[in-house]
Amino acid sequence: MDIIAAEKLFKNCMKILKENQHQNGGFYASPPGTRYPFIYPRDHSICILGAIAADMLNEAKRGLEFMLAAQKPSGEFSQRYDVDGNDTSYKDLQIDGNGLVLYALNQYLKATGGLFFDTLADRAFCLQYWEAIEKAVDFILQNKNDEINLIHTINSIHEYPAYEHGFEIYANSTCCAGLFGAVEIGEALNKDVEEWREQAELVRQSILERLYSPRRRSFIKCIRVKYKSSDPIGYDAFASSVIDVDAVEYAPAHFGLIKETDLRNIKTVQRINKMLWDEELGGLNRYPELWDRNNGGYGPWLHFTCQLSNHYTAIGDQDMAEKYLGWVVEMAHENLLPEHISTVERFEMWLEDYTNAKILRDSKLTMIENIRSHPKWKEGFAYVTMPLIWPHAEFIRAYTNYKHKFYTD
């Protein structure tokens, strides 16, 4: 990996985070005038985590203030907001946002002193929003199916109900991590959170039992169930398992529910690397091409590539960590990162499929124009949504972990 180039990218990623945080505290998913000029709880929470990793704690706090103030009375965080905190959602429930906000808040508390340094820890901030924390936890638990102790959602990280409607692994991992985060916050504030701890542990154990396939030696994507309250779920109209490989099957370890060295995680990551590493372009695809939901063409995603690099860093495999992070550095254009990368041929194939099927929305036309007008198009690459803020935050986190592991050990 080109360390000089990596350092330049790292510094620009911090600059990008600052430039794309509205004065109200919300992090844009992509800059105004581009495809996603809104605040999405999922992207926004990762930006907060990136800010924490970069020691930008003021920015992290402002981001948390924005999101906690925008919470619905039910405790849910909407699919997306405008810069004033108004709900602009156009998709159904994505409960991983609840888990991610709680997880990010706990990481902020730890970064300011955690449970040990009373003079430093920003406990007052957590106490200020304790009611919001309670509501966020309650909303998660309201969506838990008590038959199998998993959290139900309609959409998850890919916003694709066909493969995510039910008990999905990323949503369950983030919600479980969020519950444990809320427990730690509660303990720091001397609150009685024993029931939350018990519920979090039930979900964790169920993830390890029901979303793991011993014969495949891998976590699986989703148990498809239409209704959260189906009992027994075996008679639900959707009842089935989605066992296709997905980059987010790494989520249990990524969010600390199991150790990186756990054999279940190691084998899962081996499967992801084997089946989703793009042999033509490099980088990690998010799921199989056969899903045929590839806006702009099938190809590797930079933030998922960054995420998985954390595993190799954690287990001390510097060669693989550099393979993943080095690819992200190489793909940066003027120290900016896109959502994902494809080839011109794959882009045109996607465009033909969607045009023929009459499913090409008008909102995609600007995206198409931007892809074709990008300088990389002449080199045979389709750079999709440039820049997306999320991968910049993930690179900050992953590269910080890499430096701490291999430069300070």
Second form
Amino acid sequence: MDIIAAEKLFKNCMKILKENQHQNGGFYASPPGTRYPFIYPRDHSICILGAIAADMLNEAKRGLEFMLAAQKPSGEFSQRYDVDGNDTSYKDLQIDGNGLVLYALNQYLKATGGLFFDTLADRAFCLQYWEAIEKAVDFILQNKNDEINLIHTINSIHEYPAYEHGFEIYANSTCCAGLFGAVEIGEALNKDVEEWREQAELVRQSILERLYSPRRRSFIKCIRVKYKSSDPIGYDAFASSVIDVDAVEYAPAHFGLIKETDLRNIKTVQRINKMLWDEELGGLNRYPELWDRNNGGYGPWLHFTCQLSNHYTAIGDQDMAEKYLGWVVEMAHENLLPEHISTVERFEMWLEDYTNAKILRDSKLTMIENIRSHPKWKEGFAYVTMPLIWPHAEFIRAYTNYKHKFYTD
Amino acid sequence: MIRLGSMLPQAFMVGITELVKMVGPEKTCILLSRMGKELAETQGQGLEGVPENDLHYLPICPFADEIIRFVDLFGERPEEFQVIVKYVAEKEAGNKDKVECPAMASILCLLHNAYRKKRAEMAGFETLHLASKLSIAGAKLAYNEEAIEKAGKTKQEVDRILEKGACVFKFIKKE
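Would you mind giving the form predicted together with the partner chain, to go alongside the form predicted on its own above?
Below: every chain and molecule of the assembly, starting with the one above.
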């Protein structure tokens, strides 16, 4: 990996995070005037985690204040908000947002305390928002199916119900990690959180049993079930499993529910790397091409590539960590990162598919124009949604982990 | 058996027709609006739709599929629905606050607009419902001309958005 280029990118990622935080605290998903000038709890939470990794704790706190104040009366965090915290979502439930906000809040609490947790941790902030924490936990548990002890969702990280409606692995991992995070916060505040701990452990065990396939030696994507309360779920109209490979099958280890060195995780990551590493472009695709929901053309995603690099860093495989992070550094254009990258040919294939199927929305026209007018187009690349803030936060996290592991060792 | 799982929306609309027969259009309209507001309160402040300059629109009507299914089952435009539409039109004609009324393409616009309006109100915005359309052949477009005027738009501008959407509205920040 070109370390000088990586350092430049790292510094610019911090700058991008700062520049794309609205004065009210929300991190834009993409800058104002571009494709996603809203605050999405999923992207926003990762930006908070990026800010924590970059030691930008004031920015992280402001981000948390924004999101906790925007919580819906039900305890849910919506798909997206405007800069004033008004719900502007247009998609159904995405419950991983609840898990991510709680997880990020706990990471903030730990970061403020550091080695002197007892004296320095920002308990006052968590106490101020304790009611919101309780409501966020309650909302997660309201969506738990007690037959299978998993959390039900309609959308998850890909906003793609066809493969995510039911008990999906990313949503369950984030919610479970969020529940454990709420338990740790509660303990720091001397609250009784025993019931939450029991519930979190039930979900964790169920992820390891129900969302893991021993014969495939891999976590699986989803147990498709239409209704949260179907009882028994075997009779639900959707009842089936999604066993296709997905980059987020790494989520149980990524969110600390199992060790990185757990064989279930190692084998899962091997499958992801084998089936989703893009042989033509490099980088990690998010799911199989044939799912064919590849806006802008099928291709590798920067933030999933960063995410998986964390595994290789954690297990001390510097070659693979470099392969993943080095690719991200190579793909940066003027130290900026897009959502994902495709080829001209794949872009045209996607355009043909969507045009013929008559599912090309108006909002995609601007995206298409931006892809074609980007300087990389003439080099044969389609840079889709440039810049997206999320991968900048993921790069900060992944590169920080990489440096701590390999530079300080 | 499978269809039993999706009968509730249809049962709801049968209920509306029965309610019109039992208590008349006025109370039915009040009920629809109250339901919208009550549901809005569970969801908190929010602004619906896709922004387009200073207007917002919904690309598709969230109720269209169920309305079309209902029409398929019970025939085009049940009489009771027409009673409500006529009642609202007459009531609005004499209403000095017509600008605040929904542009009603179907009876469910009453429910929907009450919901949208309440959530915007919680966010500190006034809502103008400029126009809506129903995806049924021959169905007329519905306009609130007073709302269009207050929004500073022309019917042609609204029509251009209706070509790609089902419902056009404007949020105005309250002072």
